[in-house]
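Shown here is one chain on its own, the form predicted on its own, set out as structure tokens.
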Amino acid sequence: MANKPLDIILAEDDEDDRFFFKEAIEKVKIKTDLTMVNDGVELMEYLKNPENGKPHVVFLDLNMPRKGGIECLEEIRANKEYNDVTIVIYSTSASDNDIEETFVKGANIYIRKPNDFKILQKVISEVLSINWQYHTSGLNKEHFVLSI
């Protein structure tokens, strides 16, 4: 797997946030293939298309038009085929309700979108470096919100 890139999907409706994420992930030392979609409807269409491979990690914004992140999270986790896909909530929200709801519904980690490019790079690198199979076996709410 060392030579095979991680397949990453970013579901984000804000064009500037997509641009900065793309720039940051290109600076990370981990090989990735990034697919970006504009909202939850596009994300679910992408995932349902058998021609697309299954992603390793989905970065999921909560507040998107047409279909929000919570709805996508529920749909993804309802499909056993995606049990091993890591779902990263990537949101501006710091609401305890959002954090609690996404934790209960099966997200792997919650990241508040950083305003600083270097911090964004560090956050992405941290998330992509985690051995998720090991990490999720002991998943608890204390480690759910990533703070850097």
Given for the second form:
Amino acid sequence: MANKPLDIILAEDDEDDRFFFKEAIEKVKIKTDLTMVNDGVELMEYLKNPENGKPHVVFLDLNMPRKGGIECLEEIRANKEYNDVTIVIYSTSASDNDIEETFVKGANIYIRKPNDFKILQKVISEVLSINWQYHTSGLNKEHFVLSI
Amino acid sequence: MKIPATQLRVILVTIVAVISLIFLILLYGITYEHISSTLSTSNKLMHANNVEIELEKLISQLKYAETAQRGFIMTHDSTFLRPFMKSRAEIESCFAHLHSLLAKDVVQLKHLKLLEQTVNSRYDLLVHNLEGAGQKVVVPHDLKAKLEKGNKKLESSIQIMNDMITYQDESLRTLEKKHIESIINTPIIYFTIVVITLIIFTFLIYKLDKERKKLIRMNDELIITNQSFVHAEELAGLGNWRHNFQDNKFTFSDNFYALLGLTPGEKELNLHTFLQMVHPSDRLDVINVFRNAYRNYQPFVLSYRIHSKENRLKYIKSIGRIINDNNNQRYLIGINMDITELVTSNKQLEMKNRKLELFNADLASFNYVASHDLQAPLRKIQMFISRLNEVELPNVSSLGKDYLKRIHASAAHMQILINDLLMFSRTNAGNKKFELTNINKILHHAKEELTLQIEEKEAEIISDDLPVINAIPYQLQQLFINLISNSIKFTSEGTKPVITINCELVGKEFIAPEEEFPSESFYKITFTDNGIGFETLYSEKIFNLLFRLHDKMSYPGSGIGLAICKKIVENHNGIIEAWSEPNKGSKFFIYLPANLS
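Target state, the form predicted in complex with its partner chain; input state, the form predicted on its own:
Next comes the full complex, this chain leading.
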């Protein structure tokens, strides 16, 4: 069980960002199984498809075409089945409004997209090594935004 | 108005007038009494005189008869008999006269009866003597006795008459005495009454004159007040009107007409003609309000539109209510106010507000664009540079490496610029929610944010215990971050930055006595560092947007940090100042209001 890879989904419309993320997560020591979708609609379709298993962590970009990250967050959190899915907001924006809103709507952590590849690696590794099953209970706003 | 005092004065004047009237009636009564008493005295005098005259007449007739008798006896000439007979008739008429004169006087009547008897017996005697003288020869001795007897009768008659005259005189004297007594008092009484009446009248006239002058003064004041009122109405765009319920008469002030674009009295105004000038869509509202006022005596406040005579649309605000005056007349009084300017300026303000809101929304979307869309490509450039540096560096020439380094620096600078500009615009608009803020905590968070820089430069931050103030927490935190990071940044190489933060409470006169500040006392927070400092002459300019003192290579920065600081302090109704000299460190002074509300 311990060696079973973490199921991870990245919802991100920007090709470059998907590329960086893929490269970075491959370099992280934790075993992962990464699925990438281009927008919110695709994400929700993927999640609803019974053939796909329930992911462990969803990385969610906020600004996407068709369906944005906030909408996806609402839909996921509205579904009891996905209560224990960790949702990581992965956004360029660091506006207080976005942080506040995503926190209130039940995201687990907020990452601002870094501008250095090394930092990106560090961030992903940090997020994935948190044992979310124990961490969720101690959620508070002070630690919501991950600062590296 | 001093209505009670005025009424009191009216009552006083009335009382005085009534008193003087009573005195006048008294005067008339006394005068009448005196005149009638004088009249009766003189009547009585005349009466007494008449009695005396009659009595004198009687005596003279008796004597006349005596003389005639003697003449006849001596001469036997019958011509003497005629006067005798005539005297008899005169005496009869005298008695008759006396009877009527003395009819009311009991004492005199007794006297008169006695006199009548005496006179009659004397006459009988005379007649007897005359008969005797006519028939036979007169015996001298007999005649003498008869004449003596006659004389005696005459004397006693005269005696009675004298008594009567004496009595009459006496009663006259007492009457006169009484009359004189009363007449002596008369002038004194007259004089007193006249003087008192004069005094009262003078008082009355004085009072009336005072009242009159007061009335004139009040009238003058009323005229002036009225004039001021007319001007006030003009200035304030007010017009007043009233409707008397009893005579159904409408009264309008001059400016009421002016509000309707009319000259005073130009047009017969009443409810009907007024309603015709009201904007058709508002007419029903106005009618309802008036109906309610007339039927249920409800006061009203109402805004509506009218078309003035020159066909200008005006906004009018009306208030009205029912009142009763002192004479129990019922009025509907009202004031109309021209609120056109207010309404139009309100509308303009609303429009401007809407524009401002739109502008703000634009700004907010710009912020978002700046924060997201502008940063995303930049971030990717930086990301690729970091990848190049990591993976491809061995394949790049030294010149290429230098270019890479410069691209990296430029991208970093652009990132700072974007972030700082965004921060600056956020401190401009943003939500400015003030709350009680412990500055110690703010400093703690600021230090956390700056951990990297602090550790890198081994900076030391020493601070007093800081107070709790009413502030916008995230802005205050930004202020502390900017100031501390500035101090750390502008330190010469090889020097460990030492930043001291002091705090003291000062009065408002300490900072700017002439200016209006919402707080009486301020916290003066001083940031002192051991950095490179700057020329004193720049101590104001450094707060200007995009102002820089150093080139980007030696001290990278956007030139926005201190401008943000200034904006934040101004948002808190405070002041920020700086003092420095090259190589002597810098001091930044922040004054923040100490009041907690």
